[in-house]
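Below, in structure tokens: the form predicted alone, a single chain.
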Amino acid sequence: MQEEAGVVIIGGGIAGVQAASLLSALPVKLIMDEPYLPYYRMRIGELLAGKEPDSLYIHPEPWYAEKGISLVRGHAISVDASKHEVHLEDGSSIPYSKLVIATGSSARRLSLPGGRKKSYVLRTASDAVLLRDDLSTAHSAAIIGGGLLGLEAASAIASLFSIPVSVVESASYILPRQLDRDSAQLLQEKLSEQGVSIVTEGAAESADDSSLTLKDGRQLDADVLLFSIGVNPAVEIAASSGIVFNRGIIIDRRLRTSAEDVYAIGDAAELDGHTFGLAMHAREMGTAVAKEILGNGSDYVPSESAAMLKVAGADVSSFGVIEGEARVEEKDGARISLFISGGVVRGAVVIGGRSAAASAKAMIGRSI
């Protein structure tokens, strides 16, 4: 008897699970290539504190059965669009009527000379567990990349393992895409109090098993070396299947790829030259593709990006465009920077409470 062809979703991240949850009236198969149930990837730093991966699960295992979602363990390697089949690494195939590619992204690494045997990224739960084990005996750590994840990791490592942590950032201050220079300096001071040293305008030259050498000659202690230099959309399945891709898998406003009945969402997708890396967009796209498959879709318009994180114990929120005239005020224990252009608030940075962040976000687009 031929297997029933329903909706197949490749990838168990937020985008894939969101789509599956809204398509449960149809036969749905969710293909996952990790040893765990789908989990909140942005929370994997909690595993460094000793939590186990099951504490991060989006839903418990019975939920999937209740929703009629079949979980398939395996690694999808190609798509035969003419036969409407997904081929797995173990040689098996899964038929589909509609296919959603939600393969996410992979962490970048640098290839450094110097003979270092081991380095880490922090992209999956398995990465976090391995990193935690090595940190338990380390005396120092260095992180290449001063972005959101790099700083969150630095703060967590310094606090949890009581070891000095160096963060190497290529820009002249941390989080240049999310923060203004003054807000970044305030955050850097908070990190310094935790034992995190920030090295700006730095570039890695080489690494051995105990240190990292920068191109300007500075040497940093690094029993553990972590790369946090961004991600690459996971386009391998498109490349092996004749589906058009650039940096990400090219989609139109209905989330359709170049292959009939094949969609792409989340970090793996590219729309109008832009790729996505935020959970908010993953959820939006998961919802949008489900509506499209169910026949009541509309053009997908991404929400304006917003970054909200906690670093060195401080809530940091960033909205809109961080450029133009800066107006700074202190309110209810929070530091609020509004960025004004043409008499209109275009962006905001808030260091402090979430209520202040909500108020600042509501100001975006207002005349002032």
Ligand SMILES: Cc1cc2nc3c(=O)[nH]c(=O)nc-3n(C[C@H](O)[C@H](O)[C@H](O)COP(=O)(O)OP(=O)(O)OC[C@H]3O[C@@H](n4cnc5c(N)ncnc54)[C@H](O)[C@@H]3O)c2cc1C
Second form
Amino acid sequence: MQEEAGVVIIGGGIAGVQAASLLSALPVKLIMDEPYLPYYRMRIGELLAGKEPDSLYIHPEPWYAEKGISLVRGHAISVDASKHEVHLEDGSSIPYSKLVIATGSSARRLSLPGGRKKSYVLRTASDAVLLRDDLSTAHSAAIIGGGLLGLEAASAIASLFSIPVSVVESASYILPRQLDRDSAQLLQEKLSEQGVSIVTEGAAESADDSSLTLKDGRQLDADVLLFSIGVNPAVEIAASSGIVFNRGIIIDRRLRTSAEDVYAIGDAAELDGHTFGLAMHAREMGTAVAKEILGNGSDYVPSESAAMLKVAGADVSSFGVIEGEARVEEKDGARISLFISGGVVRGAVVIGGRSAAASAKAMIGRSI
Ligand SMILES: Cc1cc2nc3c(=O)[nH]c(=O)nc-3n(C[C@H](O)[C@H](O)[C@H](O)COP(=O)(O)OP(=O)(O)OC[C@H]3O[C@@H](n4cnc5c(N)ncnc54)[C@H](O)[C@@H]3O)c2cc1C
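Please give the other form, namely the form predicted in complex with this ligand, since only the form predicted alone has been shown so far.
Below, the chain from earlier opens the complete complex, with every other chain and molecule after it.
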């Protein structure tokens, strides 16, 4: 007897689970290739502190059965859109009436000469568990990439494992896309109090098992080496199935790919030349695709990006466009920089104080 075709979702990340949770009126299969139940990826840093992956689960196992969501363990390798089938690595095939690709993204690495045997990325719960084990015997760590995730990891590693951590950043100050130079300097001082040294205008040249050498000859201790240099949208399924992709899988505002009845959402998708890398957009697209499949969709408009991180105990928030004239004020222990162009607040950076961050965010778009 032929299996009933319903909605099939490839990828049990935030986008895929959000879509599945709203589609429980239909039969749903969620194909997942990680050894855990879907978890909050942005919280994997907590695993470095000794928590176990099941503490990050989005839902407990019985929730999926209650919602009518079948969990399928496996790695999808291609889609036959004319037959409405997904093929898995183990040779099995799953029929679908609608397919959602929510394969996320994978962390980039550099391949460095010098004979180093081990290096890490921090993208999955498994990555975090392996990294934690190695950090427990390490005397130093180096992180390549001074972006949000690299700095958050540096701060966590220095405080949890009490080892010196170097962060190599290619720009002339940290977080150039999120912070102005003065806010970056303040943050750098807080990090240095924790044992994190920032190496700006640095580029990795080679690595052996205990050190990292930069192109300008500087040498950094690196018992553990972590790459935090961004992600690549996971487009392999599209590439093997004739579905149009660029950096991400190309979608229109109804989340539709070039193949009929196939949608893409989350980090894997590309809309109007932009790819995404934030949980908020993954969740929004999960909601939007569910509405589309249920017949009450509307054009998806991504909400304004916001970045928030905790470094050396301080909340750092950045909203909107960080360029133009900066007006800085200190209020209730928080340092607030508003970025103004054409008399309108276009962006804001706040160090310390969640309520100050909320009011700075509310200023964006206002005339001043
Ligand atoms: C350490 C860390 C901290 C972060 N912090 C924040 C933050 O503070 N705020 C924020 O907004 N965002 C944050 N992010 C980014 C956020 O986690 C991602 O934007 C979000 O997880 C994207 O969701 P997704 O569902 O599109 O993809 P993912 O969460 O990547 O999930 C995709 C899933 O699909 C699986 N998969 C891939 N290919 C296949 C296949 N062929 N077959 C079966 N399964 C497959 C993958 O293994 C994965 O489980 C952080 C990310 C990391 C790593």
